[in-house]
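Only one chain is given next, in structure tokens, and it is the form predicted on its own.
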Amino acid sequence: MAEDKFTAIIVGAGPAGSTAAYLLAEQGIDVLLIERGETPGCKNMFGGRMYSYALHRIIPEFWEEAPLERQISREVITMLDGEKSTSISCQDENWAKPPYHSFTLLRAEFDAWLAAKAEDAGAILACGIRVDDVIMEDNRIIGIRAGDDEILADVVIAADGANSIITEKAGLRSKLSPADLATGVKEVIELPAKTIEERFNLQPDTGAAHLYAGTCTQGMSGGGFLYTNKSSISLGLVIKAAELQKNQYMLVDLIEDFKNQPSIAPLISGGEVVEYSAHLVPEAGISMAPRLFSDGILVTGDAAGFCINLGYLVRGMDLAIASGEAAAMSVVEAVKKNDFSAASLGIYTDLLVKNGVWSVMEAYRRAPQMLDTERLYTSYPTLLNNLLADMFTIDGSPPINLIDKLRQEVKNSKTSFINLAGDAWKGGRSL
């Protein structure tokens, strides 16, 4: 296949890659979209929620045709401490009205739909192909190598996920360390739609997003999530890979413990696990971003580290889609000039700033370091739950005012007001 040549080859048919392929094909540019899995989405894992604005900008009112689950109208954050838990809930019915704030979805269905949109626009989709290397000539990327096959292109777009082979082979990034990554594990638990709506107090089309911190990660940096689908629950954990490595926990044991938490067990009771998956997640934010472009290559989506975890929300798919859009626009401009050098493709960073991806990554630059604070997963959930449990417990004992209760719980939690104030200040600036 060495004689074959495309204007653009995109490696990875996830949200970033398929978005780029769709936009390029719409412009009449010949593009090959390569996917390692047998079908787009069959190997992709994410929590289960997508913010809508980025795709709505590209495919207006995409919800009219895309395979989606529920429109999120309620956010819940829960701090877990053994038998105790404290939740903060925020509900806004405007989120579940056009132009819908966010949706839950299942990647196998959604990714297949988005890749099909690219195909319909004129892109060539090739599945079941593992790209092993890039082809270089005079320090310029001129194509990819898949097994014994070589396919040439004016530009390659790396959209092959957090542990991107393409960026490493192209010399844009050194090998990632466990400190840069988290490991996500997820189960899809089947339940009747009516049961889900009753347990979560939902309308037929609306959904809820729950995030958890505390004992669900055994004190390690990370958290849990639960998203409601039409007739299933997406439930899982995301934990810093370095901490898993250090503590030698088994993911399968951690998620079983999570499912047995008193705050979780009643919500999934009677459900059947129909899917299990695990995946690496970029966690270090902008500090882990590779070089985003060079002669003949652009990097996008998770391969570029475009994922944000703030504890109270997690963003990945919207940034992937928006970065895929910026990559496509960069190639369109390069085609007009017939110049695929780094100098020409450098417009990519300007477009990332313009469409908001880079400003998001910059704004939350400190978030990964803040979320590595051990007290967030040990002392603070205990302190909060004990304080509130004391406030609501009536047992005939002499009353203690709230300030004294707080002093007592801070002392019992083995932290200090100085730590509380310092972490609150750092959190406010980082998040």
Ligand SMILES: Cc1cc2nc3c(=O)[nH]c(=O)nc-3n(C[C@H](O)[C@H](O)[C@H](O)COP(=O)(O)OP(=O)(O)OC[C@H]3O[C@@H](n4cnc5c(N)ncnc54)[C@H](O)[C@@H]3O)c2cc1C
Second form
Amino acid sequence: MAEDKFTAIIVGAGPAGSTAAYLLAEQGIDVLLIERGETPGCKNMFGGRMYSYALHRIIPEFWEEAPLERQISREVITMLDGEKSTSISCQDENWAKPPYHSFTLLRAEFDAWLAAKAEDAGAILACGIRVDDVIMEDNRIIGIRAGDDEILADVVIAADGANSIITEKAGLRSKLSPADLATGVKEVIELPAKTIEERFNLQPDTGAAHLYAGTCTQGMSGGGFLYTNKSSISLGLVIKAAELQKNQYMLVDLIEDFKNQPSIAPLISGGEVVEYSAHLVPEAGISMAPRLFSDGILVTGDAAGFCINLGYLVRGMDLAIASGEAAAMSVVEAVKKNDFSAASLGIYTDLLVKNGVWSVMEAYRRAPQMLDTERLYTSYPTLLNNLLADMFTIDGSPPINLIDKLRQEVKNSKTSFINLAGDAWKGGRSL
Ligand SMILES: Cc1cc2nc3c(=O)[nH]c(=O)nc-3n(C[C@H](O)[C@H](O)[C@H](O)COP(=O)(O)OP(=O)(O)OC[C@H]3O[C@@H](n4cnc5c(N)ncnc54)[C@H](O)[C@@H]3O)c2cc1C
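Moving on from the form predicted on its own, please list the structure of the form predicted in complex with the ligand.
Time for the whole complex; same chain goes first.
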């Protein structure tokens, strides 16, 4: 039986849900934030880095109080091909100055902190409760169901992540297919802070973000990541779920192979694995977005598909926070009008455009198809590594000029200049 009624119920205390709860509570709106984990973030995982701008807009200078690991001062992209690897490294001193560009963090601590901010602002946080369904009346969402409990609300915000049950039950989206998703697997490997700083050439507060393509995914669409925390390393893989299913690889084997790659092994040597986790990543971009609002409901963060994987970066935390912000502002407007209909909540899409989330999703609309190009994970890493390894290998053989070498490598890697030009054009338009 329904016992309570709130203005807003938010399902999921990840970054999207806690941001929305914080902003609503700050406006004096009664809000219930429901989380299935025993504590917010206890089961949540991600690669390891959050871009700062969105949270800085909501909690200025959040780095003074949030549990963060290191601010990223170096980006490295590496193409792996067995014994060979080629890296591009980029550093910008501006990233290390306030407002810092991005931070590594661990979700169990960070999500708990953000949810506590919402609680301090006045939201009610209920943990250990899994929401099973929405309550519908005359095609309008009027609350949620968790086991035998029913709780009513003027509006429900679905912030329950990639595999959102709320969005599905509310009829805003059909079941996701493996083609829309990637599977992420990650280990947290403990190492002394000083060892990390020496191995990655870092200062006590600075950190590095490494992304990998090539043999780490055994030719499947996806890539690897490595982020430095204070005294641990977050290391993992993100691989297209449909390809994992087709090839029947075990994640544990893939991550073991990745850890044994010659350019990874020395970086984690002597470390102790203290955490292993796996999670879905919504990867199909704007094409998998559900209906974002309806009578009595809004959808935010991963539940709305607001996550971008470009190969050289993964963004979801900032988009979750920014979409949580837009959802909260939409509810604030709806409260003023006392109108929670779709017509009133439709302001959400305007706010997503205004705060930049929608333009990010639009800009990278072609990225998922581009990243499906098999050659990115097979021929190209081999081609690039062979070309460069040849260039730097001096063994007394007669030298071959660079153009001839390129021709030879293109032929050896079973691709063509037409493919190369076409993929470069596709890549340039998509990223
Ligand atoms: C392997 C991997 C690497 C990634 N790397 C990065 C990265 O480096 N940088 C980045 O910005 N993003 C990254 N992302 C994406 C990022 O993690 C997500 O975009 C972000 O966490 C989305 O936030 P959210 O609040 O929408 O959802 P989530 O963080 O998934 O939070 C959803 C919350 O809802 C709760 N919940 C779910 N169902 C229910 C229910 N029925 N009832 C109650 N509670 C429920 C969950 O327990 C969870 O706390 C990565 C993701 C993965 C999987």
